[in-house]
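A single chain comes next, written as structure tokens; it is the form predicted on its own.
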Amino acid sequence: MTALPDGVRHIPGALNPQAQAELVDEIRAVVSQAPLFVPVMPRTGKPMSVRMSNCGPLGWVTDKERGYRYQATHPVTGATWPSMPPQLLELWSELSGYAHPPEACLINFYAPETKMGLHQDRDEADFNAPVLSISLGDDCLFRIGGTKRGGKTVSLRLVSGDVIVLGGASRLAFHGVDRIYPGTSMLLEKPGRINLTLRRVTVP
């Protein structure tokens, strides 16, 4: 079993296999309202390579002239997000640990090909509340280090209805998604991944 670093825990199967249909079903409708959209990088414009949406009161977004920041509005159709799924809330509410609700959360979907750079969670106004990121679909390999860039890494295969958690001092720990593995989960229409990312955003 991989060692994972302080702060970090790794929840398999968290979510049940009807469970996870049900949440793709209710993803699905939000990004009916809110279209899935390529995210650009600050400064260069350099689109991401997974397209991506938001549901809750707040939505991450990014763009060149304005870069990495939450909104409460979709970037393209200026409509505000869709409200988060009741079972996303109660997840937060079983495993985060904090005693308020999520304000965002990100919704990626990653093609066959798709991969994450290393990257942190850092946008954010309050880090006392972790970050809770669940798998759908096929499987990934994640790899996650320290709160220094360039630091000893760790990998690990997280399979769909699984569930991993930032907090504590692992919170801005850097991570990110090395591959996709095609064909390992039947759940999603089309090969590929869904993360979701519950967040905090504002201090109580």
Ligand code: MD3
Second form
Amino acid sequence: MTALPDGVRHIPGALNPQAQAELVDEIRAVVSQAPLFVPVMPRTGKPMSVRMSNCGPLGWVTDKERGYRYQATHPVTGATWPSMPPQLLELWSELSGYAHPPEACLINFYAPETKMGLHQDRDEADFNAPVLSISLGDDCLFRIGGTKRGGKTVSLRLVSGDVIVLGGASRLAFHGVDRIYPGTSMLLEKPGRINLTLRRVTVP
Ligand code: MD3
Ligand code: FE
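Having gone through the form predicted on its own, I am curious about the other one (the form predicted in complex with this ligand); can you provide its structure?
Entire complex below, previous chain first.
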């Protein structure tokens, strides 16, 4: 039994199967308006393996020239992001412990071979707000460490319906996704995983 780093709260089964299915329908509707795009690394232009979209007033995007940032419009269509489904706003008010609404919901889609390397999330102006993550579809192996690269890390299997809230000391922790376990969930039509991260971007 390994303890999670300070500030990490894991809520297994926070969403029941019906709530998960409803959320997947909402995300499908979002992605039909705001198609998944291929994020690329700043400067090198190297594509990441995860596919992304967003909903809410702001969305996280990245490209070769301008790098990581939040903006109000889709990088390909130029349209403003679809609004955030009410279910997500409710979950945030129940679980975040933060008095102001989230501004961005980043949608990460992981096909079976996808990984996400260890990184910190520091493109937001407000680090006092936690990040709330929702897992849907296949299980994954998630890893989180401390605020310095190369420190000790702990691994955690995240299952569809799980929520993790990353606040306090963990808000600037290094974290990543080492692997997806295809075929562990029947929620999605195809193997893969969706992760939603709700974030406050600006200081209220
Ligand atoms: C720990 N997403 O979008 S969610 C990301 O499963 C990201 O898609 C992963 O890392 C995913 O940036 C992990 C869990 C998570 C999200 C944000 C964090 C963990 C975090 C911010 C700070 C510390
Ligand atoms: Fe992250």
